[in-house]
Each structure stands twice: as structure tokens, then as C-alpha cells.
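As C-alpha cells, one chain now follows by itself in the form predicted on its own.
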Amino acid sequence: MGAVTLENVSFAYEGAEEAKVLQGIDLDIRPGEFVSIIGANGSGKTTLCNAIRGFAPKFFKGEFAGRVLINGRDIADEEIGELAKEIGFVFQNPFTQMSGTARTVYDELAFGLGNLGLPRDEIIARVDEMVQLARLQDLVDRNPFQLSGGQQQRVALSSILVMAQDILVIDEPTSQLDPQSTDDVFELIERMKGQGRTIVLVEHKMEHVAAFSDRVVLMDAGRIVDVGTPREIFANPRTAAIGTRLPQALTIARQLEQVGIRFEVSPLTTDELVGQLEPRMVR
């Protein structure tokens, strides 16, 4: 039984019933798996995340068909508040994630735990652990709204991670971040996977998708058109043909192939690209 299972899921937003954003989605995500969802803008990635989290159709109204199962249970029978104990959702914009009431980063991390009614000693212990894990020691006394974009996203992500849900649905967490902040966020997500959590990620920075994902789900026009390892998905010509950006290393490799340089394996990272080019370099 998967941690997340979608069975023939379709969805159209209220008022646009003729334009299905999701169409016949079947997907099974195993416990502890890191799965990235990719595709061109408008392919249905965020709506798929909303369906997994129960926001569609519980919050975003519309015509819904099929079933979404979390650890074998149909979420149609679950309240949003109960689902929040098992599924953490990280939004693209950290402002959306912030409580708006916490005066410090430390209080922001404690906010959700307090809403669960946990004992004070347990809240302190879990927040202290997350501060260390996310390397937020220098920020704990700062106002969350006076931080840089990268710092805010780390705090927003940490405020969800501290809740210790088994499943994390993360929607484009690095879209507004510089390269260093992006690396920091992915390092934190990778640590969560190391703890056995299931990760469902929507991301446009394909270098990181290729480096971190166990499997990649390719979407187009509301449908899943392919599922496989990062190498299987990115090496398939159809991925680029439907408007999905490729990892930079693979893009460079394909340009080099046009002038006669061949690669035994499609390189997905800079290290793989350099590793295959170095033996051919004239010393």
C-alpha cells in the first residue's frame, strides 16, 4: 500500500467544469519515496498537489472524481484538520505559510505545535531540534517578516517540518530563491527524506529534480504522460517536446552531440557532464 495513492482522479474548478485540470490520474507513491512532479506551466502540477492535500475539492470547489488515499484511507472521509497531522504542505510563497502572529522565528516554529495542544516541554524540544537541523540559530529572535526571501522560505519550510508529518507536499519552494538559498532548501528536504518521510515535490529547477528524486512524474494537459527515474524521464525526447525544461548539463550535452561529441550516458548533473568530457580533453 502506498503512502499516497490516486485512483482515476479528475478535477475541474467550479465555473469551469468543461476544462478539467486533472484527467484520469493514477499514481502510487511509496512510503519514504522522493517523487518530483514536473511539466510545463498549466499542466496541472499544483492542482495535483491540492488534490493530495485535500484542498481540492474541500477548499477549492469543483467537480471531483476518483479517489485519493493516504496510507490506505480515502481522504474524502477525513477532515482537513485531521489530514494536517499526516500531510505537511509547503506553499510557493513563504508569506502564505507564515502565521502572521508570531513575533520571532522561534515562535513561528512553535505556532503549529501549539495549535495541536502539545505540552510546552515537547514544543520546546521539537523547536530546538528543528533550529539546529535547519541551521536557524542566528535567526530565532528575528521577526519572520524582516528576513530575506531565502531565509523566509527556510523558516516556512521548517515550520512545517517541525510538525513531523510523514508526508510532505512541497510546491515550488525555490522559485524565488538564489542558488545558495535553493541549495539550503534542498539540503533540508533531503534530510527529511533521510528520516524516512515521503516527499512530493513540484519544482522547475531541473538540476535539483535530477539530483534528488527517486522518481519523476511528467505531466501534460492535466494527465500523467510518463513516470520513471530522473534519467529515464529526462533522456526521453518527449519530455522536452512538451515544453519541459531539461537539466542544464543535459541541454549542453545535446548541443555537443550536434557537433559530433557522443555521450555513453545522458548526463544530468555538471559532475556527470565533466566526468564524461574529461577523458577526451587534450592535456
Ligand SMILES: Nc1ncnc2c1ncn2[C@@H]1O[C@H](COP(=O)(O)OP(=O)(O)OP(=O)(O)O)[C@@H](O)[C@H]1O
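For the two forms, the rigid core is made up of the largest set of C-alpha atoms that agree within 1.5 Å on superposition. Predicted model only: the values in this text are computed from it and were never measured. Numbering follows the first chain given and starts at 1. What changes on going to the form predicted in complex with the named molecule:
Annotation: Cα of residue 76 displaced by less than 2 Å between the two forms, core superposition.
Once the cores line up, the CA of residue 185 ends up less than 2 angstroms apart between the two forms. Hinge motion between the two forms is captured by two rigid parts, the smaller swinging by 10° against the larger on C-alpha superposition.
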The other form holds:
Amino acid sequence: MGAVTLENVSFAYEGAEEAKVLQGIDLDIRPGEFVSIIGANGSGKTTLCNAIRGFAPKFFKGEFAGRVLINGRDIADEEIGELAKEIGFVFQNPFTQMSGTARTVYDELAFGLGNLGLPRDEIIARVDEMVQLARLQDLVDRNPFQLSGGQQQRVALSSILVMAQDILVIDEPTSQLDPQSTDDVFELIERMKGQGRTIVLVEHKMEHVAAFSDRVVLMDAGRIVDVGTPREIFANPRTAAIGTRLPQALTIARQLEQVGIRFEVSPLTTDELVGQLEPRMVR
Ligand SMILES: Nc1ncnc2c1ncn2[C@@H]1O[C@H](COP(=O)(O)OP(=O)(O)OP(=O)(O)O)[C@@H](O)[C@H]1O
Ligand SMILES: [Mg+2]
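Any chance you could show the form predicted in complex with the named molecule after that form predicted on its own?
Everything in the complex follows now, all chains and molecules, and the chain you saw is the first one.
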């Protein structure tokens, strides 16, 4: 049984019914799997996340068709509140993630756990652990609304991860982060996967997509045009042709191929690139 299953899902926003934003989406994500969704701006990645949330069509008006199953249950029959115990969502815009009532980052992290009615001791233990894991020690006393975009993004992600749901849908968690913070966030997400959680990630940083994903879903104009391992997806010439950036190591390899250097395997990381070039170098 899939953790997240979409069956022939289509969606068009109200007022734009002629332009389907999702078209015939079939996708089955296994428990514990790390799946990245890539594709150009406007290809439908966030709308797909919203479909998994049950927000399209429950909150966004429009024409919805198909079925979305979470742990085998059709979300059309589920209360959003019940769903929230099994699946956590990190929105593309961290500002919209904030509770709006917490006066400190610490309280922001505790907010969702308080809503779950957990005992105070457990809330403190879990928030303290999250602060360590996400390296938020310097921010805990700050007002969530007086943070930089990148700081707010790290707090928004942490405020969901602390809830410890089995399934995480994370929409561009690193869009405002510098390289070091991006690496930190991927380390954190990798740790969540290590705990057996299912990860659905929307991300434009292809080096990280290539390094961490079990499978990559490529979207174009509301359709899934390819699903496969990172190597299958990035090595396929169609991926670059529809406007997706490639991992840098692969871009370099492609350029070297233009001057006659052949690669046995498409390198996705600089280590893989160097590994294949090094034996051919003259010293
Ligand atoms: N609330 C809305 N009402 C009407 N159309 C919308 C709405 N939200 C998104 N769209 C349209 O749906 C399409 C898909 O948008 P979506 O936000 O899902 O794309 P995306 O792949 O997440 O893009 P990005 O990489 O920019 O985040 C776009 O054409 C967009 O203009
Ligand atoms: Mg988006």
C-alpha cells in the first residue's frame, strides 16, 4: 500500500477551467520513500502538493477529478484535522506557515504540539530536540515575524518536522537559503528519511535532488512526463529539453562530451565526475 497515491488526478482552478493545471496524474509513493518533484515554474508542483493536502478542491475552488489516498484512505472522506496527524506540509511561502500568535520562535515550534494536546514535558523535550537538530539556538527568543526570509524558512520547516508525522510534503524549503543552510536542511530531511518517514519534496536545486532522492518526478504543464531514479531522469535528454536545469557535474560532463570525452555513466555529483576523469589524467 502506498503512503501517498494519486489516481488520475486532474484539477483546474475556478475561472480557468479550460487550462487544466493538473492532468491525469498517477503517482504511487511507497512508505519511507524520498521522492522529489521537479519542473519549470508553473508546471503544477505546488498545486500537486495542494491536491495531496486535500486543499484542492476543498479550499481552492475549481474542477477536481480523480482520487488521492493517504495510507490507503481516500482523503475525500477525511477531515483535514485527522489528515494533519499523518501528514505534515511545509508551504512554499514560509510566512503563511507561521501561527501568527506565537511571540517567539520557541513558542512557534511548540504551537502545533500544544494543539495536539501533548503534555507540557513532552512538548519541551521535542522542541528542545528540534532546536538542536535544526541549529536554531540563536533564534529561539526572536519574534518569528522579525526574522530574515531564510531564518523564517528554517523555522517554518522545523515547526512542521517537530510534529513528527509519518509523511512530509515539503514545497521548496531552501528557496531563500544560502548554500550552508541548504546543506543543513537537506541533512535534516535526510535524517527524517532515516527515521522511516516518507518525503515528498519540491526543489529546484538539482545537485541536492540528485544526491538525496530515491525517485524524481518530472512535471511539465500539469502532467507527469517522467518518473525514475535521479540518474534516469537527469540522463534523459528530454529533461533538459523541457527547461529543467541539470546537476552541475552533468552539465560539465555534457560539455566534455562535446569535445569527445565519453562517460560510461552520467555523473550526477562532482565526486562521480572526478571519479571517472581521474584515471584518464596524465600526471
Ligand atoms: N490560486 C490560483 N488560481 C488560479 N491559477 C493558479 C492558482 N495557483 C496557481 N495557478 C496557476 O496554476 C499553474 C501551476 O501553478 P503552481 O503554483 O502549481 O506551479 P509550480 O510548479 O509550483 O510553480 P513554481 O515553481 O513557480 O512554484 C500556473 O499556471 C499558475 O498560474
Ligand atoms: Mg510552487
